[in-house]
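Just one chain follows, in the form predicted alone, and it is written as structure tokens.
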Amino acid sequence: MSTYDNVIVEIADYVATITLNRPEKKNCMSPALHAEMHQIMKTMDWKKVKVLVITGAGQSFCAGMDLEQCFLEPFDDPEKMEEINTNGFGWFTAVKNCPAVTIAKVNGWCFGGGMELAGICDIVLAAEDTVWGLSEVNFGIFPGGGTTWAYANNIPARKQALYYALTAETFTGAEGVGLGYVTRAVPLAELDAECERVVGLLTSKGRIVLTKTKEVYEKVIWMDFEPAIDYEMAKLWELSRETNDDWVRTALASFKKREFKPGTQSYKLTTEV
């Protein structure tokens, strides 16, 4: 990978792990920061990387966009403005539909765009005492560019959804989990260590699985109960394929032989898949 003035990457094990690097500026997103970003998601090589972990430099996950530099320097720039857009989006809608799980390991402030990235991630690891908000009324705008799609989406109750993106009114990482923006929250000394667990749990499975059990759910979660058994049933043979049969030659061998408890257990990979 490339050397990045705004970002951090790194590459070991199967885990890809992305620091938002503008700690000075509470890692808000500039231009130069998401063209590195769009670089980044397109070029990376997702065969071998099974988790993407993103988070930020010093106390902040992220604040937002940076306003001055996203929207009031190339206000009157139209072509400006469109490359900012694409690639802001572009590695946005990247993340979102990426092939590897997607881990939002937030350490501090977390605020409009920020939310954003974090809700469009897979997992959310908070530490509990985090500050969350969508700000963009107290400057007279509503959250956009996919914000309002990412809080309605993860804050199900309406009635708590409007209020935090009507007031401004922040929230908590500890808040957060019981809103249902967040997966888990612990305070913060703990936070690397609940990262490396969570990322050891899903590195221990094969990549492909790990893929198709996402794509899986983001279409049935539209469909009605029997399309969706007719789909998970085709996507099933198509992972079968892709993987030689592994869960039955592999695991279900495994299994036969008392070899491991499914409920509880990984079956150990025959070969990375």
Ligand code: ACO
The other form holds:
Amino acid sequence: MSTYDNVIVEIADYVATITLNRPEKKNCMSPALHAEMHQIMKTMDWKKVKVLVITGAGQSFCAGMDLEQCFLEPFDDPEKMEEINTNGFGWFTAVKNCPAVTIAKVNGWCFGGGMELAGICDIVLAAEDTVWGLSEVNFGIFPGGGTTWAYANNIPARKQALYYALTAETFTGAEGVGLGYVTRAVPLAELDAECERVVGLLTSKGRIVLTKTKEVYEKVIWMDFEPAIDYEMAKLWELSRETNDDWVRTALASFKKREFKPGTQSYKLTTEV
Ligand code: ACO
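With the form predicted alone already on screen, would you show the form predicted together with acetyl coenzyme *A?
And the full complex, kicking off with our chain again.
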């Protein structure tokens, strides 16, 4: 476990857990937190991580940007503002492009930049009664710095997406499932167990297949069907080579011996592929 001033990082059994740790400020993201996260995401040994869980300390997930420290105080210092942006957007981009599967475990308040952070993760597990909001219009701006991208890409229906950006009306974690922002919502008391269950499903798979599944999804959604077929096949053979053809030599060989049922079970990994 590594403790920084603003976050806690734990790494065990191919799972990295990062806890935003400014509970007294509802885990809003200060320039120092951005700098720490930028460094952590840059230096993490991703070959040892299959799943990255991001959560918040105390009763909040993340109350967005630290409005005082990121905007109000440095407003007249353009270089300082630029440094804050470089670190902030740097680590957000690293989360979006992360080779590990990213899970936002949303345990409490989730506003603005916090919604962006959850929105760029692959999976969002939330407590049912958490409160979410695009609060930017409440203080006179629109959701910027990737937050519009995040809400527009997570809430597919225009009439729903724009409504929340225009009104700043909040919604709950449970309502977030219907909107498409949240993968699964459970009572707060069950959130840790649900996260562990999902992490278990993921870590039973190989690291490379998880990374490639994400990579192919992200590229293919922008493609026409026929180029998508070509791209998917090229990536499949790339995966096969990088995993020493484990899917045929180990998994399908094991299926032939009726050792597992691929419909409901994962094959037993022989090496960490
Ligand atoms: N920036 C700076 N300080 C913050 C932020 C923030 N985003 N969020 C909370 N805090 C501070 C509060 O000012 C307060 O500080 P204080 O103890 O010095 O007074 C402390 O955290 C605790 O917050 P409270 O407001 O006392 O907690 P409460 O439970 O009553 O309300 C809530 C929680 C609703 C999250 C409220 O703090 C709030 O509205 N925060 C701002 C949320 C927001 O709009 N974020 C910006 C999104 S837009 C963007 O990210 C660009």
